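Starting off, we have a lone chain in the form predicted alone, written out as structure tokens.
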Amino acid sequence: MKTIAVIPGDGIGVDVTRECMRVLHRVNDTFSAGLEFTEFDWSADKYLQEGVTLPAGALDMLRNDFAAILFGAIGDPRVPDNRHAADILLGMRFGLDLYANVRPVVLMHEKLCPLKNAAVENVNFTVIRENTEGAYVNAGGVFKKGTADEIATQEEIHTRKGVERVIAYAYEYAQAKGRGQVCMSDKSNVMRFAGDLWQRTFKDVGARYPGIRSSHLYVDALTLLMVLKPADFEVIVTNNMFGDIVTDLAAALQGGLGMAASGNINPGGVSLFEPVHGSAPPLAGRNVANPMGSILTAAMMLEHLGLAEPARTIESAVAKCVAADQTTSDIGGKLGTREVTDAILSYL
């Protein structure tokens, strides 16, 4: 038995998670997958009503009692500083040491790609983003705020341990998936101190995997070539900020944020899976959000848990819906959120 923590969050996170759970319950019945689900109401509503973001003891509970976490989306304009979102999502990423953010970029049909003459085989790579260091550790400060002499500093932090383990994860991922190339991207020609650490570590780790070709691109060149020659890439590994940026570009190549899945991985502990899109509060409850990103995220989670057959079955059902235009309007269809899930269930 595998117990999954389900956190719908805010906005359309609630909508897509509801549909995702319909698919997971069907998979559970069809494949006797042995999944159990526990839902948590950690959200803007809870924060506004009770002042609670991530409850005391939550991380230990997740770490000890659950096989994985399925997350919706978080963010609400009623919380202007988004404190609850930072405490909940970043709290889990840092507190559970989810150091590898894994984002597969898979084009399910040529019509979804904005690039002319793109074929499905041209867009099939994975971006692995360092997830617990870099520019997102909230290091820095403000001096003389609100004056003409105001100074703001924002610091990046990179450790040898953090850089080495995410690069090693990228090589291990490539090896496990039968991929022959890992590309590391940075901006070491300008950001010399962090870049030097990434460059040396990449060289050291790459030497342990002689069967995998290592390459390097500055991040500006990477974004250019992701558009011009996406077929050149198999596995990309990069830091927290650059990974955040290039994965949105990558999502556009596969049909937009509504089609993008991700996993926040700790190979030795509980991992968290979430669609890439945000909470989009104006769209919440209107039956318009694309549930495919969440459903494909569930497939990622199942594969991570050793349930490869149901994972592939879900991906196949989503691909059939895309081919048949049984989709929401963001990718050219005319169906609502619930109706897309109905179609996916019919193929399952």
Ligand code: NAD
Given for the second form:
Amino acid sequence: MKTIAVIPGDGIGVDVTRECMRVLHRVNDTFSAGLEFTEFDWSADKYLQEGVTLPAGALDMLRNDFAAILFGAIGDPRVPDNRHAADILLGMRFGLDLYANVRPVVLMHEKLCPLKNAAVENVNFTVIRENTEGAYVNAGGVFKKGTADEIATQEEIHTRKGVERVIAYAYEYAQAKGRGQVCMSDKSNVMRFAGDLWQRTFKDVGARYPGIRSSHLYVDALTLLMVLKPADFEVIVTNNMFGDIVTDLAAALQGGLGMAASGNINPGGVSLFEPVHGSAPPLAGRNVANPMGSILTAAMMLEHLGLAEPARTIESAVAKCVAADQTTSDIGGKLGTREVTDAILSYL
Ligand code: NAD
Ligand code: IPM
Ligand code: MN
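Okay, that is the form predicted alone; can I get the form predicted together with the named molecule now?
The next block holds the full complex; its first chain is the one shown before.
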């Protein structure tokens, strides 16, 4: 038995995770995959009612009792500072040391791509985003708050260990997937100290993988070329903040945030899988959110758990729905969240 912790979260996280679970239950039965699911209600609702974000002992429980975590999305306008989101999602990323955020960029059908003359073979790369440091550590402070002299600092933390392990992960990923190139992206022309650390570490780690071509782009140029020449990319490795930003752009190449899947990986421990999108409050509870990002995320999770066949089966069912325009309106269809899932189930 493998037990999966399911955390729907807020907004459309709840809508898409509900549908994703229908798909997971189906493949679990069909393939006798031996999965069990335990749901947790960590969310804005719980925070507002009970004052609890990530409950005490949660990280140990996840580490010890679960094979993987399936997450929806988090963020709610009733919690303006998103305190609960920081505690729950970033709390798990940091606390479980989920250092490699793996975001595959796969175009399922050319009609989903906003680029002219797009072909599926030209949009097929993966962004490996550092996930435990950089601008996300919330270091800094404020002085003379609320006065005309207010000063705010927001610091980034980059460690040799943190940079080295995520770069090594990117090369290992490239090798495992038969990809020939790793592109590291930073802003080392301006952010000299962190940039120098990333540059030297990239050179050192790259030297251990002579069969893989190493390349570098400043992140501003990366965004340009991801649009103009997406076929140039195979594996991109970058820091936490740049990775966040470029993967929304990359999601657009796939048809939008509704199509983008991700895994927050700790190679030696429990990992967390979530769609790239957020809680999209205006769409919540309206049966309009695209469930495909979440469902493709479940396929990533299954593959991670060694269940490649059910994973491929899910991906091909989603591809059939896309081809037949059995989709939500964000990618041009006329169906609701539930009806898209019904269609996916019909192909399983
Ligand atoms: P968002 O991803 O929720 O939405 C961005 C845009 O994409 C919106 O136009 C939305 O309608 C659309 N969209 C996203 N997912 C979609 C789907 N499945 N189907 C159809 N359309 C979809 O980002 P945002 O609006 O910047 O943030 C909303 C809240 O979500 C914020 O609180 C933010 O902090 C949070 N957030 C959470 C996560 C996460 O949990 N991993 C990720 C991003 C944002
Ligand atoms: C993402 C999200 C998160 C991030 C937010 C919700 C903290 O945008 O997973 O891409 O910035 O990492
Ligand atoms: Mn993001």
